[in-house]
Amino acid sequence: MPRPPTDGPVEKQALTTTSEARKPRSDGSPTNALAADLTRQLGPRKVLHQLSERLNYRYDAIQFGVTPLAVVLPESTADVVAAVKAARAAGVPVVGRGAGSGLSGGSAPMQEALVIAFTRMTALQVFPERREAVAQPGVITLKVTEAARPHGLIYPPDPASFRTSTIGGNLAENAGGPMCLKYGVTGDYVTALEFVDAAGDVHRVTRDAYDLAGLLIGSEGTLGLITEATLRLIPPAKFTRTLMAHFAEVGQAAEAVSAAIAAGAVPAKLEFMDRACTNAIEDYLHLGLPRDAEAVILVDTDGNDLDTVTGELALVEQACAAAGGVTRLARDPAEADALWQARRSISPALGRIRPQRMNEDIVVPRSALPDVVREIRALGDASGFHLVQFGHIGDGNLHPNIMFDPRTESPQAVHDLAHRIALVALRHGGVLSGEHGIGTMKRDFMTDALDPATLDALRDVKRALDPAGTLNPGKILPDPQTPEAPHAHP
């Protein structure tokens, strides 16, 4: 099992095994050789070495890790090169970081390391004549569309954290969002990447030949550090219509989704929330969502032909009614915005229920959705944990969330339940992650998802691009198993 998230034992271990952390210098000078070297090369403004500063870079949105030895805040690719080479010379691993909003532990250091936080690399240029934007990794996701919109263009990938997450983090996890059903995920909009490899060399790659750019996208900083991305932009649809439907049973919502898409509808957005989720949002925002419904789906259809847009929405409406749902059309853009505000507010709403949560990210075939959501609901009911389900149900991407309080509930029991949920997905032909990544949270589940030969092939890829294993170690790939620990099958 992945190590349960905690801010206690891991941090205590880091503080008691690192002499520089135990004995900060009173004059404010760097407390270890790596920090001192980086400060000489990059200047004090770009290097954080005080313990109080470094503590802020040991975790992401779900996982606590080890306090880094130093943190570099680069402002250019040259700064990244210098940092990687300094860490390599010191024999210290490197962990890339965006906004720290990830949900799999991907940016949490698992051992003493140099963290390179890209929040100052925010250069962004829009080239409307070729419908592209060139962005450094620290650019906030929403800023790309905001910069493109005056030119009649948008950047479709829209993870729920689009107001805070960065392009670099989106690339690391291949993030999706509500629009991914029709428009695709982050990787579908990348035409070229610049990255720094484990040796500190700079490369620029396109989507040709072996598509190394495609390999880097979703690799969670384990194969290289992306320092620039060329992103494809598209014109927005002229017309959009919005529908909400609610159901008396959670599986009915999944049946409606499968039927609507089988009938030919391709919504721009098709999202799902169960009763626990909608009630958490109502407690938080009081938007008028149906509290008694066991499931709610939100749907957008869009396009440049109004008849096609309304026709697709009618297909969804008919499928919902046939599955036992009650539908409501948004009367105007303001009502539509209010409905989508509900979906965007899930994370803060759930944060009011328990202090921590395990956010699953499975993907299953649409035909399996009714059985899968019912099985997960049964697992949650039997577990005693507060479990909610939501997600991009149109493409089978579900986010079961296990809410818990680590002071009174067992984090290991939470991980055991997450493992059982993952096995449900695998048993129905699904995969472990759609957009949150594997990180540390699902690292050990990989032996259930992939056979030993495939895992070895992935380790060969890792060794080819990172021979010393210094880029974000402890993520994605589990350690090779010994003969005494045979491969487990779902």
The other form holds:
Number of protein chains: 2
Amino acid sequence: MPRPPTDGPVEKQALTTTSEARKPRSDGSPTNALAADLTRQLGPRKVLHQLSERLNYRYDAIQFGVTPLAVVLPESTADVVAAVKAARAAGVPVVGRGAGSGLSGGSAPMQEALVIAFTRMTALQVFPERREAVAQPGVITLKVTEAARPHGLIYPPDPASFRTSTIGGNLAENAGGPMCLKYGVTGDYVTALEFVDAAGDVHRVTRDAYDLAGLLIGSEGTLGLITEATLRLIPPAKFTRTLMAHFAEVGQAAEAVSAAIAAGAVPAKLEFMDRACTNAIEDYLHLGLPRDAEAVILVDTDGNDLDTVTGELALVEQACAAAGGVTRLARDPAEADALWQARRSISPALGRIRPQRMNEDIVVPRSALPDVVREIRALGDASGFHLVQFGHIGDGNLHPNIMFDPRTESPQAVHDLAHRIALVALRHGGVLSGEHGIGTMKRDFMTDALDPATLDALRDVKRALDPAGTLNPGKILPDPQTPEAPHAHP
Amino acid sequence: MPRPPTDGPVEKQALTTTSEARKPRSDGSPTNALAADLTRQLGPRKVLHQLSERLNYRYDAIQFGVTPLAVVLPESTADVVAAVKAARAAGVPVVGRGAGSGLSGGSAPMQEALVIAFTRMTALQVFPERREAVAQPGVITLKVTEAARPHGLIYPPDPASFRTSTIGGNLAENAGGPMCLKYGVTGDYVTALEFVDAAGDVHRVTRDAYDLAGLLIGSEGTLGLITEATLRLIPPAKFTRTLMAHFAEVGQAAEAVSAAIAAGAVPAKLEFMDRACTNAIEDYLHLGLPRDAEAVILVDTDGNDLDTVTGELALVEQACAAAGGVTRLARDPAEADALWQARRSISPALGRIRPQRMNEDIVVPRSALPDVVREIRALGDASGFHLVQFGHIGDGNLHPNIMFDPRTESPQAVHDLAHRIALVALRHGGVLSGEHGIGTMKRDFMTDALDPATLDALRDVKRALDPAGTLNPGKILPDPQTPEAPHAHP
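Now that we've seen the form predicted alone, could you pull up the form predicted in complex with a further copy of the same chain?
Whole complex next, starting from this chain.
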């Protein structure tokens, strides 16, 4: 849940770690032993130890954590190994970090830690004949496609933050994006990984038995620190066509989507915005969106054959009309871009409503969407919070967002509402996260999603790869002893 | 490696297990304590204890193992739980098994064990609106598509044995098939799993962090026994077109394939057969295949738009011609089927050459294929063994097959040749297995493929989920103490 910007209270929420990892707090001075040791080993250019510098590394795009003891900016796998070993020697946990654009708290330290920020590890090589790119974790997501495009290739995963997010962060959270309905998520494009484990050993793994690479992907740096990834590239579709449709009811939109997919259309992108979301964007940009519509969807079809692409869009258009929707086809790329501008501006539009928000990330069966959207709407109305819903409705990934002002509204109430939303998803056969990860935000909800025996199995896996619990403690796995404890101290 | 059909020598190759799991051998009588206990709990219909019955469960399609102490034929997850708990109480390891059509020894017990054969767990439900099927492990692969097709859906993974193989076996080995170039392997279609762990606890997992489902897939029953899988279904392509091409050199075929893919064709299937393979088929079926060609490829393109499908096939045809190949387009589905008959008959054709074969399963970068095929050919010629090569050349998956007669040819020499072939793949940046798994056949080679630290990490994962080492011992992971020991005792 959102943390107040102070180091105190969240201490209570740290995952069980060995006592050696819980050194007495430093006073924030630049002379703590770990920072000094790292500076000695790596040189001053790679280590941040001033409080003013460290403060920036305690939060991601939404969640707050604890100010790190020191920050290392490695330039090589060897630097990462040195940093992990130094932290281990000092009994300090390690938290990996990319651009900090995450939404679930994955990169926010939950106790005093060494942050390893990968932003300088930006080596990127494209191998067109293998249709692969080899990227260090600090490579910005968009750069992969930029480097591949001259060779007629792209890297499809496109999280909304792809202009700033890094490959390492995308891997840590197994990030998705609008294109994941047709093209899959980050993990689907990984053929090999290099990672540094809790002991500082370096491993190179492919997607063989046991799929250690798959285990690392989405593990938020709790099982190892990914230092290089080999990524699959594909040729981009030659043609793309865009449609917007709006509906008087959310159920109509969901029905149209299901009917279009059943008729054989597999849209490249399929985004949904509810009325509150559309109005937030309209207040912000005055794009002329239909303020009265309960649901707006944005659809791209793509492919190499124009007839097929327009044919698929026609299927979507017919399904929308049959469900009672009003459709609008983009006549050219400029108009398509204008339509998509609405989707891209959701985050800034919501930022104007309240200073903070909790961004949920549930996935539910497509057939359950009308009920789920309605139930969450009702929960939002009953709570009194400003709540908007949007998401990649094609694969059932919905982002209910709760807007709030922590000065006047209770973060505990926000957390409780997020919890009730998660329970709606689980009741309809859904899961807690589609593309943001579990992080700190949803780790308490894991006890709802998984039975105790399975949670124990996850803990066994964690312990196997990180016996001392020093890798990003306080993430994904709820505290085994007192799962409800974090609720008590918002 | 291939085992002689006797229980003795392979004992040496069992993975380290707890001493409790190594009870004195039973004399094969139906009255061993475990069989008696299981019969009491599950009833006589679900337990096989006669030697004549148990003998059938000691091998897969190629590899031999040890005759099991007893065989359970569970009809529910509860039966599996009871069987695992009974085996645990008796200190006997557990080996899961589907149709036994595997090629790497995954389902062959390597020490006296309880075999759990899933062939009676055949419940299958299709949920068209979710585009998913829920299958028990004993469902035959083909049945999934047969059940889905009336709803306009298919299940793409198509291992060569899909008419007999089971979903459980496919999951255990993460099976591929010709369609995996365009459509992916078994694991790509799994959205959720139920499994029974080493202690007999039941878990249900989706593809969340940590991706325990992904870890189970391809783990050959060494981390848990999968008792149910939720599988993604997709609409089949409306049109398919087929082409055969032959070449004077293997390099030309590889060049044609790379050029076609670079030009934008993504074939649904792309199979390669070398001269020895083509001649074996020709000796068997007299299809009129070109006996002098060093390489024959079979290509399907598919899609929903006929122009695109024929356009992609034209790209392949042009690339083949430009590389010096001779092409032949199938005029109709019957002719396409006749061309594919060649590929389907490889196994029976090879069975006529020698009574046994070792079927390798390497994957190498497509660009390395000409060198790899040449080097393996040279190794085969130098060894004196009859060696043929075929495989899904589109994704670099090559199956060098070593034919041999264990009465006159040394299984150790076969194993050594297979090892040298594996080393060729690794030297060219390849991996040990594309779709057959590691099993017993390639576990010795794992020390070549992975560094010691990474192997230790895999062992840590194994220990986390199977602390006593009772789940399918002797598979995937080489013996940590004496990795070369198995070589000494063929």
